[in-house]
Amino acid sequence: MKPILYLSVAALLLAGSALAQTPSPTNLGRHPYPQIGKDGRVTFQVNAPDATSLTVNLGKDYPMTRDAKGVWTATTDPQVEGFHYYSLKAGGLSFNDPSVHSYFGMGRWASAVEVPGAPDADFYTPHQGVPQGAVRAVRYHSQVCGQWRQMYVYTPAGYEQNPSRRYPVLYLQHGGGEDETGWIYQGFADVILDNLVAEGKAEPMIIVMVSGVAQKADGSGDGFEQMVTEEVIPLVDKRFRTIADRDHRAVAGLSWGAKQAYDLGLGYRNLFSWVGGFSGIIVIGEFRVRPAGYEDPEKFAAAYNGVFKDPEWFNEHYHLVFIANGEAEGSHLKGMSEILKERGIDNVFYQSPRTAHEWLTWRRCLKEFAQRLFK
C-alpha cells in the first residue's frame, strides 16, 4: 500500500458529489459498484452465482437479493456524508468486497465507501495548485517492543526546499482497530494540512503517526507510552528538522487514540503543551454522565501526577486542551469540557454537526485543532 494510491482516490471526492448516482470514490479502477445515490443511499452489487445467500453490513445487516444471472444487490438506508466501513457476509463469515480498496479498520483490512455531499468537503479534498507535503513510511526498531515497526511522517510543502527551517510536531493517533495508516487513507490528514497551510490558516508542521498497539517485548504489558517517549520522539527529533521542545510539540488522537493522547499530553508535561482528544475521554475515576472522578477533588488533583492540582499553573503552561466529538455521539464530552472549566482548567470544545463516531467527525476535529496549534 502506497500513499500515492490514496491520493488518486481522494481526488474524486468533489466530482462525485455533483452527480445524482455515482460510484464510490473508494472503488477499484472502473468498478461501477458500490454506487451512491443523491439521497445518500448506497447500492451494492456482487457477482456470485454459486452463493446461496449474501448480506452487506453497513451499520446494520442488509440482505442481498439474487437475479437470474447470480448477481446480488442491496440498497441501504440513507447514510450521512463521509467514510463508512462495511463488510459482505455469507455463512457467518465477514469478508471484503473485491470491488473496492481495503483500509485497515475494525481490527482487519476492511471495505469502505465514501459518501459525498458534505457541505464542507472542500477542506479535505485535494486541489490543483495547492503545494503538497510528503508522506514517508519510516521503519524503525523498537527495543521496548522487541520488533521492527513502521510510522508515517508527514512533512509540509517546502520542507525539502528550505533546509534551514525547523518545524513544530504533532503526534497524531488512530482509533481502536486501526493503525498508523488511518490518518492518511481514511482521515486525509495530509490533504487537510496542505489546504490549511496554503490558506494561511495553519502553521506548517510535521505530523507523526504510529501504531497505538505496542506490547512490551517481555509481555509485561502495554509499552506504548515508553516507546513514544523514549524511542519515537528522540528518533523523529534526530531524523527530521523539528523544534524539539514542549512548546512546539502537540499530541492528539481519536477514540482510543484520544485516551492515548491525553495520557501522553497530560502525563508527560515535560514533552507536550498542546493536547487534543477527538471522541475520547480524560479518564479520572469512573466516567458516567458527570464523571465521578471529576467530582472528587482529591482524585481530580491527583490525576496525571497532579497536573490539574494548580489550575493557574496549568493554564499558564498548557497552550491548548481541545475536546471534540460528533453531534450524534451525545453530550458526554461537552459535559467533560464544562466540568474542567468549573475546575478552572481552560479548554476548547468543538462539535462536528450531524456526525457520529466516524471519520468525517475526526477530519473536522483535525481541521479545527490544527488551526489553533503553534500560534
Second form
Protein chains: 2
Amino acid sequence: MKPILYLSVAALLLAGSALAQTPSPTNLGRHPYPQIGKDGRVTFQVNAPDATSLTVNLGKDYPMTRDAKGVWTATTDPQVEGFHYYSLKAGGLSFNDPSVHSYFGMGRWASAVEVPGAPDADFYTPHQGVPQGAVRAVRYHSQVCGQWRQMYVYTPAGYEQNPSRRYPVLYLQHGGGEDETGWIYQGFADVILDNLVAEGKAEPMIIVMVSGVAQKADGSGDGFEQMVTEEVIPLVDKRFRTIADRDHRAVAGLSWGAKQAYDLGLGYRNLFSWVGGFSGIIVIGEFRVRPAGYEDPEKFAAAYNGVFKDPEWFNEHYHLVFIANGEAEGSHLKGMSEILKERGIDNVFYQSPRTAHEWLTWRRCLKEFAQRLFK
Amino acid sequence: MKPILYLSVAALLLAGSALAQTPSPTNLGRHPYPQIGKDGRVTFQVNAPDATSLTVNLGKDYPMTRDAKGVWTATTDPQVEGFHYYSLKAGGLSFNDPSVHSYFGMGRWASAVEVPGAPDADFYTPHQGVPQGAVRAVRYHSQVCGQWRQMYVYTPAGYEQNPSRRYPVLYLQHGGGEDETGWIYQGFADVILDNLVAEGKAEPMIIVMVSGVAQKADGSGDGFEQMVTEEVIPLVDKRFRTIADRDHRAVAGLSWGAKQAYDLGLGYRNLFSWVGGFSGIIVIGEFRVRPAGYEDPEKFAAAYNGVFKDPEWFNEHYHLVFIANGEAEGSHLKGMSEILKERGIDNVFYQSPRTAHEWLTWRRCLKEFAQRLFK
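The block above covers the form predicted alone; next, return the form predicted together with another copy of the chain.
Full complex below, order starting with the chain above.
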C-alpha cells in the first residue's frame, strides 16, 4: 500500500500563482491536478508512461497529449461552476482518475471536479462556529429486497442535547446511477441544513437518504415504494425522535429520484404532505421525458391514485409542491409548473441560474425547498 | 447517467450452481463478477471490446484473455479467505473495476474482493435482532492541518436511549494508503462491536476513526499527533458522552496505524492506558520494518519518552498492550511480544490463522482486542 503524497502548501501556492489555476476541492490530499483556471477550463494530468492513448470525458471526449516523460494532459472547454462527473478512457474502458475522490455516480464509483466560482457558495460551505448536525450510516435489513442495506440519516444540531424534542422528517432521494451517499458527498445536504438552521431560515429536521435501487428479492420487480413505506419509514419512526405524521413528513428527490419522490409524495397521501421534485417530472399517464398528458382531464384526474381529482382538496391537504431545475436544463419544468397551476394545483417553481442537470442545481434546490418546509 | 443493471436472482442462482462460483459480496448491486470458486480462485470479467491488453493485479499480475465479443476474463490462483484489494491495469495505468464497490486503500479509491470461507465469519456479519450502534460522519475543522476533515464516530447501541450514561473511547487507526472509512467498510468495526456487545463479550464503547494523513498547514511536517491530542480528543470529549480519562481511553491501529497507535498510546501516557498494535511494530531507536534495538538497554529505556524505563511502573499503569498479526505475516511480532516480556513489559499476543497483511487479520485483531478493553 502506497502512502498518499502531499505537495507542500508553499509549492501549491507557487504553482497556483504562476498558472492562475486552483486545484479542484475534490482532489485527494493535496494533489495538484485536476486544476481549474479562472475561465472555468479544467486541466487534467495523469502519469501513464506506458499508455498509448488516453482520453478524459467531461461532458464530451478530450484526447490527452503525452509529454516526453509520459505525463498526459488535457484542458477542457470552459465549464460552468459546480460539480461535474468525469471519466478517464483508454481502450474503450471508462475508469476513475486515481488523483481525486470517488463518488457513487454513473452507476459506479466515479471521479468528479468541483469548478469554483458560484457566487452563493457560502450556503454549502462548512463554517466554523455553526452548530453541526450529525450524519449516521445505518445498516438495515430489508425483507423486501432480501439484503442488508445502508441508509444515511442526518439529525440536526441539538438533537442529542434535547432528548425529548421530536423532529419532522425529509426523505431525500438521489438521481439515477447514484446512491444514498450522494446527497452528503456530492450535495452537502448536511452542511446546507446546518447553515440554514443556524441562520434561522429552516426548521431543524431529520433527513433520511436511502438508495433508490431496490430490486425485490423474489425478482418480481422494483421494491422501492414498498421498502420505503413498509420498512424504512417505520424503522426511522422507531429509531429516531420523529413526529410521525403526514404533516411532518416530506419527500424530495432529483432526476430519477424526483420521479420517485412524486410517486411517494403524491401516491401515498396518507404519508406525505410536502413534496419536492428537482429536475424531474410529474407523470400524467405514461412516463415521458417531457411533461405530457396534462391536456387529458381523465388522465390528469387518474394520476397518482387520483390525488389531483379535486384541486381544492389537494391544495388544502398538501402544504407544498415544489418544482425546480437548472436554467441550462430548459423551460419544460417551468411549463409543467404553469400547467399544474392552470389545472388548479398550487405549486412553487424555482430555477437555479446558469446550471444544468447536476449537483449545484440540486444543492440550490434543497436550499430553497428546505426553507419552505414544516412552517 | 446509466442505471445500475441487475441480473435476476434466478439467473444468478443458475450461474452459481453451474459454475460452483459465488459473486463477491463487494460487487455492486447484483453484478455477477468477480466470482469466487470453492477453491478460492477469483474470476474477473470486464467488457472492453476496444482494449488491446488488460491485466488484473491481485497480489500479482494476471493477464486477461479476450473472447470474440470483447469480454476479458482472468482467474487467479487460490486466495485465502478475506478481503483483498485489486486493480485493473492497462497501458501502465492501474484503475478500478467498475463492477465492484470502491474502498479507500492503496492511496486512492480501490477495488476489492471478499473471498468467503472464513470459519468465524459470523462475528463480522450483521445479524437481525442484534441492537445496532450508529456510525456518524463528523466534519471537523483542524487548525493544525488548516482544513476541514471528516471523522467517523461509532456510538454503541443504547447510546441515545441512555442520555446520562458515559462511555469509554477507543481511537482506531487505519493502515497506510487508507483513511477514516476503512474500519467501517473494509473492517466492519461497527458490526463486530454490535455483535460482541450483544453477546456480553465487550463493554459498550465509543470508537473514533480519523485519517492518519495529517500534514501540518504550515508545511512543517506530520501533524497527526498534535491533531489527535489537541483537537480530536477535546472535540470528542465535548461532543460525545465519554469518560474523559486515561483509564477509559484506548488506542489501536493496523500496520502504519499500529505505529501511530504506539506513538500515541505509549508516547502520551497521560492520555492512554490501553494500547493495541495490529501488524505493526513498537519502535525502539530508529524505525525498522522488523523489531530492532531491543538489545540496547539505553535505547529501550529512552523509547516513547521513557515509558519502558521502569517496567513495574509500566505494568501497574498500563492496563493492556496488545500485539497481533496474521499467521502468514511471519513470526517477528510474536518475537517482539516475547522480547518485551523478557524486558518485563506485560503484553498479550494474538495471531490470526492463515491470513496475511490484510483486513480479515485486522477484523479478528479488533475482535480479540475489544473483548479485553475497559474491564
